Every structure is written in C-alpha cells, then in structure tokens.
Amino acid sequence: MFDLDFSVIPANSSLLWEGMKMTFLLTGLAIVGGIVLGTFLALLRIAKVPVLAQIAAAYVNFFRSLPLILVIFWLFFLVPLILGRPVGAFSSVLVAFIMFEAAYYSEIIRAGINSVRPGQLAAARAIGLTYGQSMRYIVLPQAFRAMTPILLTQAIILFQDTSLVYVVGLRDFLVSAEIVANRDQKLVEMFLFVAVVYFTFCFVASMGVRFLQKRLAT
C-alpha cells in the first residue's frame, strides 16, 4: 500500500489535462449561464407583477430543494425520452448545471439588489431613466460589486460539483483520473493526486475571495 509510484501522473498528463479542460469549460459556461438566468429570475422576483414573482419563486424553491445529481439524471435520461432523440452528455449536464445554479445565483443577486439603497433607483428615475436603464446602469453595477465575493464562492462550489458528471460518463478531470487509475492499477496515487488538485484550486480561490472581501470592505 505504501509502495507508491507517482510516475503514472506525468505519463498520463495529456489525458488528465484534457479532463481538466473539460472541467474548466463546464464550470465557466455554467457560471455564465447561471448568472445570466439567475439575474433574470432575481429581476422577476423583485418585479411588481405578482404572477411573475411567484413563478420565479417557485422555480428557485423547486431547484433549491433538489439534489444536483437528481437534476443531472433528469436532464440526461428523461429529456431524450421526451424529445425522442439523444441530447448528449455535455449538453444535458451543462443545462442541468445552469438551471440548478441559477436558483442559487438568483438569491445572491436578489440580495445584492436589495442591498442597494432605494434612493438610488428613485434618483435614476427622477433624471428620466427608464426602469430597465436604472437597473442596468445604476443598481446592478453596485449590486454586482457588493456580491462579487459571494458569487465567486458559489463558483468554487460549482467547480467542486462538476465531479458529479461521472454519473453520465462525461470525461472530466475526475473521470480521466479514474480511467488511468483502473487501467494502470494506481488507485491510491491517482485519487491522492485528484484530491491535491481539487484542494489546491479551491484553497487558492478561497484565499482570493477572502482578499477581495477585505479590499471591497475598505
């Protein structure tokens, strides 16, 4: 057990890097899509149209009450049955992550918007800006600046959650490492390496978020 051979890592660096690129791609696209959809949901929740606000609230509460892996299964197995054709692992997983993360980003963004003083919106409307222009140019920039550390923290959680794609066979970093581990019978070495990589990325990112929080506070 203690006769470890880590030479398997550089020998398979290209395969592992391809898997990491898939993890980065999925994380990046899910963050962008989640923030865009989350912003839309947040604006609906604070809208003065009760029906729209209730629909957005139902969406947020529904997805926040489900485990992510179940959403991945739904999109991967049920959608092709409904459409009558295969969707593809990457597309189904990406949609699942965007829909799931949007519920969490929505609450973060809504809190950020509510943290902006109401007088800012009133002043913008007083100088002739429409509601949409006031949100775009006055409220949202201030809100996003205040909630950037929380958004980044959620992004770190999302990066960790991408490892769940192994259930649909998408070859991300974890799945690539598992392939090498099973093929070369180096399970301990590979999964220790995976743990170190995930810990390093998340720890460094967490330190960056903490530094950013201090800068914003001053």
Second form
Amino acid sequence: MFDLDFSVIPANSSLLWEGMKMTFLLTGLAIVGGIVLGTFLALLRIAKVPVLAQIAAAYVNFFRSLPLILVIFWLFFLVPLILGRPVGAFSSVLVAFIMFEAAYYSEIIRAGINSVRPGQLAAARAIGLTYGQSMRYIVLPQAFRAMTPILLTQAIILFQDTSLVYVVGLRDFLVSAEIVANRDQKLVEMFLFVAVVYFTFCFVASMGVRFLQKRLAT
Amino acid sequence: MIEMKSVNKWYGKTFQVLKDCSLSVAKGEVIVVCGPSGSGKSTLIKTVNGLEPINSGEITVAGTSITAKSTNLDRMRSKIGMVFQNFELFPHMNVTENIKLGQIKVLGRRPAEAETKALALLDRVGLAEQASKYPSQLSGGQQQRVAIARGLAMEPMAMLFDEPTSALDPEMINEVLDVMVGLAKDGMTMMVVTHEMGFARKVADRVVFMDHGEIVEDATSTDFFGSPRSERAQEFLSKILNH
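Can you give me the structure for the form predicted together with its partner chain, which would complement the form predicted alone we have just seen?
What follows is the entire complex, opening with the chain shown before.
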C-alpha cells in the first residue's frame, strides 16, 4: 500500500504546470483587483459623505458575512441567468474573488489609512494639494507601507482559497493534480505532492511576512 | 493681507472654540498669537488657510475670501505657507522631494526647476548638506527648517506658523527661530502661534493674546510687554516670564 511511485509527477508535469499557472493567474489578478476595489471602498468609507460611507460599509459587511464558496456559486450560476448568456468559469470566478477579497482588503487598507497621522493630510493640503492628490502621494503610500505584511498574509489566504474553484470545474493546480491522481490511480502520491507545494509556497511567503514585519518595526 | 471678521467656530453644539475673533495682518507684518493652551490659538491660525472650517464670520487673504464656496481653496492654500508643531514632513520622501512635491504637482514646475529651487532654499535654511537625507535622519530642528523651506518653495504671500518650536528640544529652538527672524526681516507676512516671548519681543509688530477662544488683547509688542491692559494677559505673562 505504501509502495509510492512519484514518477507520476514528472510524467504529468505539463498538465500540472498548466494548473499551477491557473492558480497563480487567479491569485495574482484577484490580489490586484481586490486591492484596487478595496482601496476604492476604503476611500469611500473614510469620505465625509455619509451616504457613500454607508454604502461601502454595507458592501463590506455583506461580503464578510458570506462564505466564499457561496459567492463563487452565485456568480457562476446566477450571473449568466441575469445576463442571459454564459460568462465562462474563469471570469465569473475571478469576479467573485475580486468582489469577496475587496471586502477584506478594504478593511485592511482603511486601518492602514487611519494609522497615518492626521497631520500628514493637513500638511499635504496646506501646500495646496487636492484631497485626491494628498491621498495618492502622501497618505496611501505610507498606509500601504505599513500594511504590506498584512496584505501579504491576506494574499497567502487567497492563494489557498483559489483551490475552491474546483466547484465550478476550473482546472487549477489542485484540480489538475486530482485528474492525474484518479486517472493514474496515484491518489496518495498526488495529494502528498499538492500538500507539499501549497505548504512550501505559503511557508516561504509567511517567512517573508515575518521578515517585513521585523524590518518595518525598526 | 489677512482679514478676519467676527469668526465663530463651535466643536459640536456646545463648545465654542472661537468667539467673535477679528484680526487683521498687514502686508509684511509679523503677528505673534499667544495664550494659554486650549485658548483656541492653533484653531484660529488653521482657519486662515481653511484647514479648520468656521461656522460664521469672514476671512479674506489678499482680498480673496477663504470662506466663500466659489473660492478654489486648494489654490489659495498653495499661496499661504504653513509650518506645523510636529513638522509633518513626508517620511517616505527625502528632503529634496519633500520640497519639490508641491512645486511640481501644484505649481506645475518642471522637476529640474523644482530641484534648483529646493536646493537654494535648503541652502537658505542652512541644510544644503542634508538634501538627500530622509526626515527620520534629521534632528527636530533640522526637520522644522526643511518644513519652512517646503512652505517657502511655493513662494507664498504669507506664512503661518503653528507652535513651530513647541516640539523641539531647547537647544534646537534657536536654529528655527533664526530662520524665522530672517524671514521676518525679508518682509514676509507672518502669523506665528508661539510661546517664545523672546521672538515676539524681538520681531513681532503686534502681539495677539487669546483666552477661552476670545482675542483678549491685540497690541503692539512694545505695549503688550510694557503694559498689557487686560488682567488675563498680565497673569499669563507673569506665569510665562517668571523664570
């Protein structure tokens, strides 16, 4: 039973690599999209326009109260119904991730913005920068610098969460490995391999977070 | 240059920080605003460039209303320099970049031109050597001098100083005051919130004394230090000068 044969991995390397690329692509795009939308939501929440702040708060609370997998299902099954045409697994999943992650990113970014001394905004406005310029050149760069470790932590969680795309049949790394595992009857080898890969990436990234935290603390 | 008429400001509904404050600063004049902490002097100076909005009254700078909705406040602010108690240099930019940012983004100067201007101003405040350092590598006094250079880079028609030496170690106060004295001698219009009575005596044309949000006394510095009319100003001076 424990007669393991890992030759199945190199034999299927191109299929597995395709899956890995999908996982990376999803993670990367979801991080970028999530941070962009999250920054926008965070700026709305701190804006002195109560209606906008409330809309943004409602959005954040709504998505934080739902399981991710449900959001993935919704966008996959409901959006085609609303639009009247199929949208494709990749785009629906990507939109789901961005919308879901943005809720978390916006909270991180809001905390980051609040950690910048109010005097910085006052000084920026005092030299004549507009509110938007002050945010862009003065407040956000400082906020993101302070937030880098926690943003990276969130990215690690996202990297792991992308494996949920198996529910809509998208071939990410995990799904590719599962296909190989079932077809070649190498369940133990493949799932061990998948675990090692996920662990390695996340562990290295976590070390990176700790390194950044130490560097920023000094 | 700066005209304030019956300025009132409330925090919330109950606490009035500024009570019917009227004040005028002529071109080239140096005004020192002093008073006990919590008297509203910092709030008053921040209303001049609209960083603190007011509830009623009128403020004009060089004939342009700060309070009118039609005023481009960002544009006005760029013409009024401000120096803060805690320096508020931008920590993610080096000294030169701090001084260049407003010139490039607000005045539309070319980077090379802004750089020349920045270096000249650093030289003027005695910090030419520190051009490529970051704010955290400088002493408090040096940071405040950079902040003054940052304000001057916009070629302002007036400069506001909000307790510019209160956060400094005693041995660094003079290097900042020296720069300010130089500015005053060059004819800059200045409004300075400070407890530095030596500075007030030496360079201020007028001293404004505030207490509980009111302007209690507005006198020439000779009169103010010679014979303050109000009891509250006398009491304040005796506390602050008695050592």
